[in-house]
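What follows is a single chain, given as structure tokens, in the form predicted alone.
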Amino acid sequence: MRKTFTISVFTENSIGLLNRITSIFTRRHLNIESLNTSESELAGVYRFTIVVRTTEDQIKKLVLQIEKQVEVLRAVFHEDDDTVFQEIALYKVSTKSVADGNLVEKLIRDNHARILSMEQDFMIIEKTGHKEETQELLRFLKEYGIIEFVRSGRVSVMKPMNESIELRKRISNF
């Protein structure tokens, strides 16, 4: 059965890493539905944060074949429930199409969304949440003419604590 993965990747920087990793996506068919990329909590060690769909062997596949690259110091797959992620969205509407000052306030109150921006012809407004969340204020808003919209990848962090810490151990030791 295919469900939702989030697989952390704990790497050094190396350029052409990314594409590395990708490549073990595109051999095995499966689509990356989301990618971020940052710094971690540890110096010189970088994250990436990468949602798949999949079956759970398929994932443990996935993962030991990540974790085979020379820059990989390591991989871990949980699902949903086993994570606290996010996502943030920004979306740019006309000012014109949404001149009506209650629904604006409505709208941020009801979506617990903000204005990043206001300006004479256009407003930016912030929206973190899930991806359901953000689509769902998407949809709302193209009533209204939506002019761009970007979200970003996840953001995730594992719930159990015992095996972050073990995790962070684990990566301290290369």
Contents of the next structure:
Amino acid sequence: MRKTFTISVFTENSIGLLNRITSIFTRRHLNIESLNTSESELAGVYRFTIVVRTTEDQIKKLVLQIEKQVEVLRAVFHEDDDTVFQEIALYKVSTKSVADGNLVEKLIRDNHARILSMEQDFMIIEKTGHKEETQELLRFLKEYGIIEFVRSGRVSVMKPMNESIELRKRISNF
Amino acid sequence: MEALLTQVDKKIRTTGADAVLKSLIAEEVALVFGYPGGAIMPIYDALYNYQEEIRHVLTRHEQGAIHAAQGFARATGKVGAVMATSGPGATNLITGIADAMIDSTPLVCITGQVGSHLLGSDAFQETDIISISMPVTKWNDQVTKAEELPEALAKAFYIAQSGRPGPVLIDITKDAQFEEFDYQYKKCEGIRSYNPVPQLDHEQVKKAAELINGAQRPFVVFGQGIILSGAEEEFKTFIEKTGIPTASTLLGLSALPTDHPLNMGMLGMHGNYGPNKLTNECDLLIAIGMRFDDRVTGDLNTYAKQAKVIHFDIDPAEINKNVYAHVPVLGDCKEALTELIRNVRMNSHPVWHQRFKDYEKVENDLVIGEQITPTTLEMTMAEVMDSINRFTNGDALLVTDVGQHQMVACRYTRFNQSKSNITSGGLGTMGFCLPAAIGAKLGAPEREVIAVIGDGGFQMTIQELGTILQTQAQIKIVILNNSFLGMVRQWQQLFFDKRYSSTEMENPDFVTIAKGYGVAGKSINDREDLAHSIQEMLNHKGSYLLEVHVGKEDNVFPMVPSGASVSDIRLS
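And the form predicted together with the partner chain, for comparison with the form predicted alone?
Zooming out: every chain and molecule, the one shown earlier first.
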């Protein structure tokens, strides 16, 4: 059965490593749902957050293949229940179409969204949340005409404390 | 050499190109296979100064260079070194790199690249070899500054040969080759993100030993891991102490002498009857340094389901990849076997052993006998190999290409010592044999190297006869000519209603071609000429090509049809 998994990969910072990691998915005809990279709390250690839908059997093998890469320090995977994750979405809408004060207030309050920028002819709304939530706001705003929409990749941290500690220890021991 | 090695400790002002050569010498590379071109000219120019220390073998194609380096690496256990220019030079290496990756062969490939200011500009002979080679290299790196070279090369050699070996590619821009810098070389001893040899878990070895001590019908399947780890002696001690019958993968052949009483032969699609059949009757399957390739397992859903599985491997990604391991033992198999030997009891399994012998008799009666002493007019590939055995007594180093001749040669050749079987296993690269044989001979000049090739594969890298001419490498080439792409034809016969689509070959006069390259040769059609022609070939000083016309539509049996269970192995 296919499920959504979040893979966290801790790596050295080297040119081409992204390519090396993504080719492991490509080779298995797997689509990456989202991907984010950033520096981790450990100096010089980068963290990839990759979301993929696949089977448990496949994800186990996939993570071992990722970890096998010379510049990968560690790769782990989690199901959604074992992580806290978030995405951010930006919406550009015409100021005129949502200018009605009540609508703007309702929009912001009901969705826990905020206005990042307001210009004469457009405004930028920001919302963070899970995909379903940002998607819901998108659906809502579509009625008023949406000019641009973009959603980030997932960022995620794992819940189990013992795992975080073990991982940290392992990486800083290298 | 001494002087150069000591010099690496203190800084020397030199160019990137010179630094490449100095680094190769520091890594004890004495032989490089390659082909020059524009973007690697500074390195070739520097090479000119080191003709005493490094022998460069000019092949006739970059694919020839890399297969030769593979042959060298497999025959010697050392890293094979390759040089090629940018663009087509680099892309021509790809098949060999992929082959080395899947067969765990240590290689360091050095490619020239256009100047760093031209990267991404579609410059002449520019290709993104880093991206192209990424999925088929263990590691690769592009160097754009001379000062980065020593570390990149030191890492390359370390990564290529440590843990599970594999190919590494270093791409060096032309400006980095010209650039002067203060050179200093230090061998790489570790990389923080890379753990090549997992620490042996003593508990796992104990668990494995318990299962082995309690098993009624244990069966050992071994692969190239034994050879790569240099664990031949430990392996032999282990099976002799426990009395467990064993069988080899294609790449594991020669790790244990063929005539060892516990060696039951080869596994897999064209392996021996007993090892395949009894895989599904053993109660304990002990896999050592092998990766359960689909050509070994056949249908995984019906593979050794009745057995507990112990899997010894150095690569964590191999555990549970294809076959679930009840007891995985991660680590170097030499170390693991040394410890295992201490934990297992002396034992023997005569009844179980006899089962293999019984199947061996069936295979002898129904396949092997007819193959090596055929009643047909036409010669068989097997009788050629059998005849070669008689003269070499199992002491030759066999290099094969891919296809029917490969399966027959590997099935019928006797091996007395390790590293005697070099073939393209995982990738199945036609054209591998001739250059690999050259590399093997140059790496192990004391060995008698016999290259057994089909008429198809020979023509894929036939130009390497030129490398033989230039190096005077003495190899014996046996062309088993059936005027067909035999293995494909066999499948067409068995599974595609004999629709021989594009498999029949009209071949040139191979002996005349060989003659053009200064290689003596002979072509034979008749059985009565076989033995003395082989003797003539082996006695000949220098390279020799013997073309043997064999039956056009002979098939290789036994055979596990693709996707079938190993139990369903066919004898005809």
